[in-house]
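First, one chain by itself in structure tokens, the form predicted alone.
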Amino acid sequence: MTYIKPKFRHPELPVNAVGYARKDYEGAISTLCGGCGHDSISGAIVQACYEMAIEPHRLAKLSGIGCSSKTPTYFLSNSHGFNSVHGRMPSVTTGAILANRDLIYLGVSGDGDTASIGMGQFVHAIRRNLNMVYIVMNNGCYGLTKGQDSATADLGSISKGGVPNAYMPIDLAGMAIELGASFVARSFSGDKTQLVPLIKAAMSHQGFAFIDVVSPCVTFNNNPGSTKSYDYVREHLEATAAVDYVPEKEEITISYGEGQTADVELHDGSRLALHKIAPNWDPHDRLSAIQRLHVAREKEEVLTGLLYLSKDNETFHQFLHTVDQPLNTLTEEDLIPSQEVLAAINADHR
């Protein structure tokens, strides 16, 4: 067996808008199991990009540790990338942020890197409401260390051990909404017509942007008393809304039936189409979501889509009040003031 992607492709692939085929978004072969969902959110990534037209070096890729966070290797190699060490992505993407805001950054990790190890550092980037996309991939269990509970597994929920978890799980994207942030999306890694459009939204929006996403581990949490399950989450999913993304510009071409549909734009322009499905769910309403997130885990369901969204908000630079230019292009002149420069500061504080 060999993990080396062959280099050739057909000459007459398909491109997008800046000239780049499918494959120049894509890495090498995963060596994660067979059938495993983060390969599916490593697809949908690839996917997005493309239909973006994202050019690949104005992205930066970054992660933890943990099965979810070698996924990296396997989707835009063309890119920059920082593989930190456990729980600590969020720490090395705040510094990267300062240094250059003029990249797209994508933060990968898993609910044991997020939700229990990383949890301050996950806390403290929605404060800041830093300018990325943070997607974890959420299995419930720790796939790395064969499968133990992490901090998201459902009570009472039964891994490949077999014995029933005996305490209350983590819900990362309530938890998100709580604590401000201004973009939060639930995913099911087996939906890609769902996840695609949100990943869209996420790069598109200004601001924290955090997207969940249930993916099961085949190996050790796939078995009929798992909650994060394939056949589980297939037969309880509820979602909130059919999603369609729209670039800035494009027509909406598609078409819905009965039903409340809601036109929500981005800040660059782009917009989310939603036909909402779920009851008494209002998207820029955080109660409302909220509460929405509530009823859902009352009835035992997996409430996907997007569940809540603000632009009035400010980033993370704005709060800094950083200058527009990045800041590792900055020269000597920028950086040392003048005499004269600093005599008006001075004199601005008299």
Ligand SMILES: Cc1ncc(C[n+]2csc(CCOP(=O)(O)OP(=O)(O)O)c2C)c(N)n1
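Residue numbers count along the first chain shown, from 1. All figures in this text were calculated on a predicted structure; none of them were measured in a lab. Under this definition, the rigid core comprises the largest set of C-alpha atoms superposing within 1.5 Å between the forms. What changes on going to the form predicted together with this ligand:
In this overlay on the rigid core, Glu12 has a C-alpha that sits 2 Å or more away from its partner position between the two forms.
Superposed on the core, the two forms differ at Leu342: its CA moves 2 Å or more between the two forms.
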Second form
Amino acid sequence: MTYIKPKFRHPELPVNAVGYARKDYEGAISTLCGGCGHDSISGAIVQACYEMAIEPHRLAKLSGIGCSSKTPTYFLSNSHGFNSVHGRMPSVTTGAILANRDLIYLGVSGDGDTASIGMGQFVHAIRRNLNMVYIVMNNGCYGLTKGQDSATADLGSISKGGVPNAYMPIDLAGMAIELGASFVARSFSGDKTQLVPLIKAAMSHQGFAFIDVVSPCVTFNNNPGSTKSYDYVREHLEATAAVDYVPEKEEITISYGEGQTADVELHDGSRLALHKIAPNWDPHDRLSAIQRLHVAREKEEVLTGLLYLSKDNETFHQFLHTVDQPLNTLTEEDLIPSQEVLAAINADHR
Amino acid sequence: MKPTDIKDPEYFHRVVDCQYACPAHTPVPEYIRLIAAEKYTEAYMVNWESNVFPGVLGRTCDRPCEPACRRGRVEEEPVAICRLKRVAADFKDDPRAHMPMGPFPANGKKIALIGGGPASLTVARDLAPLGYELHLFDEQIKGGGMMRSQIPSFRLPESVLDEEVGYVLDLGVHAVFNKYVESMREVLAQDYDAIFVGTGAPKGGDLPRLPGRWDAPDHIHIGITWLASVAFEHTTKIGKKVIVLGGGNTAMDCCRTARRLGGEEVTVVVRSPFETMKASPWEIEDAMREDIPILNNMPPKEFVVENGKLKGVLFEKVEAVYDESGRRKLIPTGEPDVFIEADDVLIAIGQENSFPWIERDLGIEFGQWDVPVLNPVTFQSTLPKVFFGGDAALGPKNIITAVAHGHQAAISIDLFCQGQDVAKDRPAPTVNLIHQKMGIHEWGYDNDIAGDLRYKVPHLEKKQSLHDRKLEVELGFDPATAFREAQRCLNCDVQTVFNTSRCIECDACVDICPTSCITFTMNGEEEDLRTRLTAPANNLEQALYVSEPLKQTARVMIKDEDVCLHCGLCAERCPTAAWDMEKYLYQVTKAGQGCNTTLAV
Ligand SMILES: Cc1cc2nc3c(=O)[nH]c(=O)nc-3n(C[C@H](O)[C@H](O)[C@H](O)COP(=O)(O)OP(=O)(O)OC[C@H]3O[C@@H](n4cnc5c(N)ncnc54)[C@H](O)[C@@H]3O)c2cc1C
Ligand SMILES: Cc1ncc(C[n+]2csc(CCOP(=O)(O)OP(=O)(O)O)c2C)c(N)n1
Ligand code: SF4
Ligand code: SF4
Ligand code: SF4
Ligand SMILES: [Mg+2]
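After the form predicted alone, can we look at the form predicted together with this ligand?
Following is the full complex, with the preceding chain placed first.
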């Protein structure tokens, strides 16, 4: 007669390289609807952080408003967190990144939070190439406010309300590529074998890493006629390639047929091994990625996997020429120029 | 793997680890919940149905259920299942109102029960209400067998035994005590429709060839004979210095009894290493608490007797060496022999069957070690109307095994007397599954998993208990502690039942499961599957629950039953009720029950 997560865990669970077990990355018990895709994404985040042996205190999770934005409570209880206002996660993250460039930033948002009220924030986060992972838990509706169609709902898609959606959808992944995001991927909450390596790759990436995760709202948008339901998405799934995250030191052991495997390098030395690559797609070629997305839309495919990864990109701190040391650790001494320096500067202006 | 057939009554039975391990398959979680609800009488009756002697077993059972308890796999110690049974017995009201009440209409059949231990008494309990006329013979003055003659009163008060033996005899059993049956031929010559032999394993092991054994016979005793003599008050004291030879439970009872009869320096000497001692860990612990040293790796070499007076025992020093095949040998270490002084020695080195009263030309065949040849399911001997059970059947075991045999023998005797086939017509166990959902976050059982560690049963002060052999050492749980201990039970009988066609593969159950039991993956052979699960699945004794292929991805749901907490969170989170928590009640068939297997899924 209770709803408390027992404290017992599997007795043989291993620990990762920094000595933490998976449970050390868990959060409070979820209060989302049972079966909500967002919970699976939380599970994938826990799994990815555990496997990457991230020390929880080295990560900050930030979110806006929505069921999706509530999820940071349900993972990484030992990490920093900031639950901001609707659509404002990017600007809060911008400030945090400015203040402390040393943390890993994980922004969590919804399709409403990003594609409607937060759209302005979203595009500027991309332009600034903030060094963060930006996950949109995309269910095509405003789950928290009872399922109204969101800006990512497909034309004609029918949610529980029963009225076909009259507007064209915004494809956040396509838009991110268009705006110059340096890492863009799409995935599905129901496919952790793909989602976990993508999250790990996104965390290894320096710069703005965007993952649009289709995440069914089991309560308001999982009915026949919806294009964001579990069965519709599963029936229409198509991947650019199967992905394997390969940590820095590990050799790639799996090898697929000639011409079907590629290996893309990430900034920290780790790699994404891509198998069974779709024809006419090169992860480093923005045009091919956009074209592939258009083909997918025409064929009514839900195209997942890595979509685009830029080879070289400058991030926010590089644009701003800030010092390497996190700004929040600079002391008065570091910040206030000495009399001599001040004199020299003044002399320059005379 | 093939999809799991949950309609097979044995599948979920295995998940209820304690009940499965109990020879009589007592529905343990069922009675523990009743104790938590302060329904002690009901809890007692659940036990009484299954094991006939809840008060006795709640103190003395070998408790094979506890090492099996799932709790021991997720934290340090199992639930104190046995001591909770005692709680039911201690705090119950008069249970007789819930028991069958004679006189029962006679069915015209007459059965002889030879021996009055737990095996025979169980047969009597099961057959009396069916109208059998039961004649029970025992050489002792009262019923109970070794429960009376061997188990000391400081572990089992006589009043508890009298009460529970009484419940059985009061069903209308014609008991003849002080009667040693001397000839099976004579019994067969009477008009019994069937005969049950529950005479135990009454012969205590001896060391007849050890030098000095027969030089001071009054001070060298056979342990079980001596314990019986103490129980029936023929022996009331023992010397100050006592050596007990042997490392089993009998040795533990001997040394503790000796402490209470005047033994001041009581030493247990075991020929083999401490780790391989047969005594239950808690019995060893209790002996050590009473200042009884246990010396190991010392086989006796000689009873040292001077001028007809026992001086002590000389021991050799050995070490255990294991050869490639794992066989143990005790090799002398070459150290000097050890002499230990003693006024009395108790030999507690095992027990054997002995049937001097069964003539060997009656058609009852005996095999190795004088054990009767029996059908292991029906307990029927090679003479169809004669059945065996308890220690008499398979050699010395324990009370709960004797009870389990008694139930099975009673079924056989009933079938035999009704002209049915004792093997083929055995009725299947009854099982049912009952839905437990009551509302949002509400289940028909308490699914909050208590984190408490095992509670210890309080003991009587040592000084006081050593003073009087009849004072019970263990005091039992009080109701408040009993409640907390009961809450440690994981309700393993509330099963996770999976409905493949409802599942939408949302992963909610996988994500919530605290012990990572659930995986959705492509099917494969068990060996391969066990390497691909969410968490290690190395306990091969626990089944993998495998679903049919799922609609959307053709994967299967695999649940490793090993460390499932039965917390119900999977069912709580499942949006489609593909998981359900269903209470599974498995009841071993009793004599007289028809063939009715019901499984409501
Ligand atoms: C010292 C000691 C301590 C033990 N402690 C425990 C314990 O703590 N827990 C536990 O579970 N088990 C314990 N046991 C084992 C347990 O007592 C036996 O396994 C159990 O009693 C066997 O039951 P039974 O019905 O087969 O036979 P028994 O209990 O041995 O009963 C057989 C009866 O038949 C009588 N009998 C034998 N031959 C004849 C005959 N020809 N005519 C008439 N009567 C006859 C005997 O006198 C006896 O009363 C202990 C055993 C010993 C020796
Ligand atoms: C400024 C402001 N406007 C409107 C709302 C009401 N509101 C709360 S959540 C939400 C939409 C959330 O949708 P989404 O981001 O897709 O999250 P979901 O619940 O679907 O995961 C809205 C409009 C609000 N909380 N604040
Ligand atoms: S309303 Fe929808 S999005 Fe919100 S928790 Fe429920 S299923 Fe998830
Ligand atoms: S009842 Fe369900 S959630 Fe709880 S431990 Fe068992 S499988 Fe996991
Ligand atoms: S929660 Fe229910 S519907 Fe979802 S995967 Fe588990 S069993 Fe299937
Ligand atoms: Mg949404």
